[in-house]
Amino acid sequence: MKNKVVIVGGGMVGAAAAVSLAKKGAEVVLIEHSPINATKVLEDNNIDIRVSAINRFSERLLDNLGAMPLLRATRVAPYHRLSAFESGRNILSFDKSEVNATHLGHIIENRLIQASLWSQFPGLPITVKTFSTPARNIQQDTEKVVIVYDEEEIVADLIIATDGGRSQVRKLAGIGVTGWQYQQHCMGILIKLEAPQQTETWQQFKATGPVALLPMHAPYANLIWYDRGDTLKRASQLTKPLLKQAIFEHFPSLPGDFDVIESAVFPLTRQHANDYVQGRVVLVGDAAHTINPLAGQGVNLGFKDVAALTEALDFEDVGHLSNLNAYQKRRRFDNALMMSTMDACYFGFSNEIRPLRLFRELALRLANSAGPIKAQVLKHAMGE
């Protein structure tokens, strides 16, 4: 039986892959440069500005991996409605009642998702290793693959790269990427909101880029502000009172008064690996694809990768090429389609040319009243 797997990167997607494969009987070595104390993270009150909109597919995966029950006991915020606005008018909305669901998804802090998965490691065949320097070489043949660090060489049957958009493993495997950096940047703003628990997440589209509210566990919420990089750089340098004033000027009315807690700016990048597989090396999550975060689909796509890879592998030989290629065939098209859809939304809503704007408004009005079609779109977004 050839089932030793090295996973490089212990974030949300890497940790999910480790638990999923270990539960199937693989011997997992997880390499993470910043190991965490899962119990401490789950119990502390430090609020993470980084959040994810977890859809129903990802929720089921986290349930199957034993993580979701822990998350439900911490700071999760189920949302019941998604709305889109332009010029102050509601142009599209989805509600849980349209698909007879209790909720559409959850807004959850990234560090809590990661910790809930790390808390599953005890009792599973998972060994966590950390090295002082990045991997410097990968060597492989048809029977095995070796990842080389200054301190150690690890022989495995499969290497899974979950080390993010700047993946060192992808580089060492010689896998190229295509993509670009968008003109806009994104600012996340953590606020403490004087309002009851919010259950609606919304976006308002503007010529300079959308703004959005993600309702976190009360009293917190996350504001998302897309704009030119220089505009957001100036905003990031404002004092908290002045940033609050900028929010009043740039965002629709919020459901109550608020305090600014923290903010961060990051560039928007679209990137897709030319291949997901090179011999016994496979890419998963952001190492394979980074997507415009407009609809919060990034980590959900990564979790779909994990589920598809686990299903595709033969646990008599986890690195069997035909199974890895089956994973690539299943996931690469789906990811490319979602990336193209997000690009169409990004460019469509960032353009104020009058004929395009009129077509956009007509299309959205039709979509909003399209009954069964609308319900199917919503189910797809939920991962159903």
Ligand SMILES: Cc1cc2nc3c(=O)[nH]c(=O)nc-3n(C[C@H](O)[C@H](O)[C@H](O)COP(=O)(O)OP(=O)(O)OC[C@H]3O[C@@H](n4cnc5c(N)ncnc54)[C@H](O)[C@@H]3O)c2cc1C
Given for the second form:
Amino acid sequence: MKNKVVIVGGGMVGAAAAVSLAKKGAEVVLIEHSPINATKVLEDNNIDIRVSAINRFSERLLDNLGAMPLLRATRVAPYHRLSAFESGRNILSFDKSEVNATHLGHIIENRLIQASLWSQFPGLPITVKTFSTPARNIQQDTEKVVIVYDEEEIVADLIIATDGGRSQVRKLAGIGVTGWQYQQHCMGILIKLEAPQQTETWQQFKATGPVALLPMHAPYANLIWYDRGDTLKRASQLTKPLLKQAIFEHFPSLPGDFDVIESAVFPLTRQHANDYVQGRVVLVGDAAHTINPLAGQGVNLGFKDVAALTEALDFEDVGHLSNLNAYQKRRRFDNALMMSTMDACYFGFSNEIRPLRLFRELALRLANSAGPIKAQVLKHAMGE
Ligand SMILES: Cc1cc2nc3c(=O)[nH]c(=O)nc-3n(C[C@H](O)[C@H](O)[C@H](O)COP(=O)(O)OP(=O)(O)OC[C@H]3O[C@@H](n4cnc5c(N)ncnc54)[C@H](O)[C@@H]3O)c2cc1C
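Switching forms now, from the form predicted on its own to the form predicted together with the named molecule, please provide the structure.
Expanding to the full complex; the earlier chain stays at the top.
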């Protein structure tokens, strides 16, 4: 049996990969430099400013992995409606009733998603390891792959890199990336609302970049502000009352009064690995692709990678190259397509050049008109 898998990176995607592969019989070693106490995270009341819009595909995966029931018992916010505005005018709306669903997706704190997956580890063949220094080297031949740390050398049949956008494993495997840094940055602002649970997530397009509201489990919500890096740097240095004032000036009116809890600024990167597979090393999640978060797709794509890899592998011989190549073939084009769609939105909505404006109005009108095109766009947004 050749089923030993080393997974480097135990974030949302790495933890999902560990549970998914261990459930299929793989012997998993998960290496994470910041391990968590899952029970504590699921029970505490520390609200994470990093949240993800989890689509229906990801929800099903999390259900299959046993994580979703735990999440439903903590702080999740199902959303029923998704809207886009421009200059205060509604240009696009999707409602759960249009697809006969109870919800379109959930907004969930990242650390809760990670913890709900980590809490599945006991009882599965998963060993968690932490090393004080990064891996020094990866060596491989046709039979095995070895990851070398100062403290230990681990021999495996397959290494999965889920160590995020700056993947060290990707570098050690010699896989290059293509990409760039967007001009816009993004500020997440955690607020506490006076209003009851919100079920609509909306985005307002502006020439400087969109602003959005992601309703979290009441009374919290996340405001997203895309703008130039220097503008957001200045905003991040404001006191909470002054940031609240800036929100009044820059965002559409919010449902009732609110308090600013915390904010953080993220650079926006587009990055795609030139290959997902190098012998017995395979890239999954942000290690393979980092996408503009405009439509909240990053971790959803990562979860699709996990499902595709699990399906592609032969658990008698997990490092079989043709299966790894089948995974790459299935996912690389899909991820590239989503990245290009986000780029079209980013460039199309962040300027006022007249032909572009006309084109985007036409595209949105088409997407918004009732009928098969709208249903198709909605299904895609839900990850179906
Ligand atoms: C502002 C913003 C908003 C977003 N909103 C959404 C959204 O609404 N919906 C959505 O789907 N996506 C969203 N995303 C994208 C999403 O956050 C990422 O796609 C997701 O976090 C990627 O998960 P990952 O597990 O692949 O990588 P990461 O989250 O980067 O996790 C990597 C893990 O590996 C560990 N690690 C790193 N290096 C090493 C090493 N050398 N050794 C051991 N461990 C290591 C880290 O500690 C971490 O636990 C957003 C991103 C941003 C920036």
